[in-house]
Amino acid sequence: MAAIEIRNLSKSFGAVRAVDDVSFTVEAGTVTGFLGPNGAGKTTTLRSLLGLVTPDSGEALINGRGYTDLAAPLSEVGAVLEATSFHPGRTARNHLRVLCTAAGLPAARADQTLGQVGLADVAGKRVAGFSLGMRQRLALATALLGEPKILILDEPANGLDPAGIQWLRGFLRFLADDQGCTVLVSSHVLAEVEQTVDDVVIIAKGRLIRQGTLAELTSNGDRGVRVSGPEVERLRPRLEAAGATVECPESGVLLVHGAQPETVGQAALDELVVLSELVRQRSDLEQVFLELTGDPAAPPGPDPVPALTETPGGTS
């Protein structure tokens, strides 16, 4: 039985069809990336899974049951949908202790989970002074209180600095690989998702676009062999004679289709051509995502200068 199962889920808000007959599964012990453009229906799906939204039709199941049917939900599933639901006057420790009392969990779990997420040193500080990244860690500690085997995370890297993102990546892999946890994580940081997940679910405009392993989604994106060097154009006749298709996107660079890297390397050796680069190019998750969703890339030109902002305590 799948740890998480979405069956023909549909939900409308007025005339807006947020989720339209979506079905997918999340296998136990895996990290699954839940991806889609803004407005794709990801949050509505997650809120349906957690009993916060009643779908018009279909089911959202955790271990074969709806969230409201779980006898001890905090011990089965932990969730982070936003990192803002904290009383600013409470300390991190007291925030968690209140939840432990409400859920019948030992108070010691508060400090244990703070240690897990790297907040032990600020356990006695008020949440009002926390940055967004620190609030994200506190939200994750909240989700871990009941030692659940399933985690549902919506944009957990939001507000984390590069070191925090790297920590989160390793932590999620530890939970899945060493603790047997199932993690469903929604994120826009596709480069990080690609380094973290086993499986990928992509939705757009409320409908399922693709589900599969990360390897399956990116394995068919062979974009040829890129080879560069000061005299690399000398290889073109030989490679074309061997049946390869050769492009020259820029001076000193060839993009070879229909030949293995070994073949290109042997040609360079035989022709005594010095190479500075020889690499097989494959689609990454971002390329696959954009192709499947039709989400346009940013227009050319310089990025706008962001407004200067500052959060208490830094960014992580």
The other form holds:
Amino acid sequence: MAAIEIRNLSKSFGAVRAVDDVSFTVEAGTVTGFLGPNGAGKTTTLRSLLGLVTPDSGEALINGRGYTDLAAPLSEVGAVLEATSFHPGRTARNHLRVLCTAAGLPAARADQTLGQVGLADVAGKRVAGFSLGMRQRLALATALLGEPKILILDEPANGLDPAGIQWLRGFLRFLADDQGCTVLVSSHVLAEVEQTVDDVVIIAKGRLIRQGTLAELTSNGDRGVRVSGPEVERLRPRLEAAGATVECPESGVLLVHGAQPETVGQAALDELVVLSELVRQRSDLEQVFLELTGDPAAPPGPDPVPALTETPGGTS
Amino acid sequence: MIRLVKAELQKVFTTRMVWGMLALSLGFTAIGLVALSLLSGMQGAPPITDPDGVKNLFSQAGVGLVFAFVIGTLLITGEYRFQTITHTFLVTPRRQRVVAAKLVACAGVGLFFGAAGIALAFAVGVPALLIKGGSLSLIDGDVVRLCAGVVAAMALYTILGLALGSLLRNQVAAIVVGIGWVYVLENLLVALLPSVGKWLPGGAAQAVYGVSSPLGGDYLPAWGGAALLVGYALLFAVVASATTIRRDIT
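Moving from the form predicted on its own to the form predicted together with its partner chain:
So here's everything in the complex, that chain up top.
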């Protein structure tokens, strides 16, 4: 059973269709990036999953059940959401203790989680004096109170400084690898999560664009191997014999598709061709992301990649 | 359910607001007590040494009703204002249970406010009575009934504040509507239509106190007043549960 399952979820706010028939699953033990531009419907999807927003149709299930049917929700799923805050006059510790009381958890969990997120020193301070980054850590502490196996984080990197983002990445990987947690983390910046996630779900304008592994997504961005040198033309027959297709965008440069860099290097060694450059051409991940989520009516980029214009692949 | 009520009480007592409101409530009580004691018997002011004067003196314990009301509204509207409602509903996704726990917690807070007011009334009233030459035998069953009424009215007004806050969600709106009602609209309505007075929250609170009306209008019996206030609170809470509380938290 999938840890998280979104099935044909739709939700409109007035005339705006925020989420339009979105379906995807998150397998247990993975870190999944939930990506899309601002306004794509990420937050609405996550809030539907957490019982805060009632969908117009479809289901959002955690371990096969709706959030409101969970007997002890904090012990099954922890959430860090945007537009969530704290009473400025209450201390960090008391915020967590109130939640412990309501959830029937021991009060000691408050200090334990504050330690986990590095806020032990300010446990007794009022939240009014907290920076955005400290509030994000406190929000993460609330999510960890019940020691849940599933974590849902909506744009957790917002407001964190580079060191904080680095820390968050490490912490999420620790939760997934060492604690066996399932993590669903949303972001509008691919670069923010690409070092952390195993799988990606991409939505734009309320519709699912693609679900798959990060490797699949990035392989779609593979633009071949670029090799250059004064006599690289001599490599062409050998490479084509090996099944690669070879383009010559300019004199002294070959663009090889369907061959690994090692194959091209071996060919150069065999032919005794001097190379000045041998590199795997990978389109910038951010570019891939933009192409996937961008307005289809927008003029195509200078070097469109045909593979990327396909609609949702039949992955998983 | 008990742990939810405890959590709500913890919310109230982990911010300073509750102490501010208690200080204001007790402050008004203190002003009333001191003024009545000092002016007692002077230039037409009623003496505190006759049975009605004593009752009037001790009824000062309940003059801070409106602050109990405000604490009630803050317990729910503060959650929306500071967006802690998200955490609350994540812990307890069945929202009616949250509203129910808050109603019970508000009753507790109101009892606390009432008890504090009464303690102050005795602390000031008893010495004042003795200084003015009154007898402590004046503190009889009527005064005890009055004190019970003060505690009950405090609890009910706190609940009423919560219920109105649940309905409106907006903190400023709930407080403005609440205070506007208590100080302006209700008085206006009573002046225009005296017969409806006893059916309004203020009239019901007076009935709970068991103090005779300054305007000479009649009130419901004490239990009737309490039932009416509970009825108002439940009506608001039920309407709120069916409308604003169900709304999406975005």
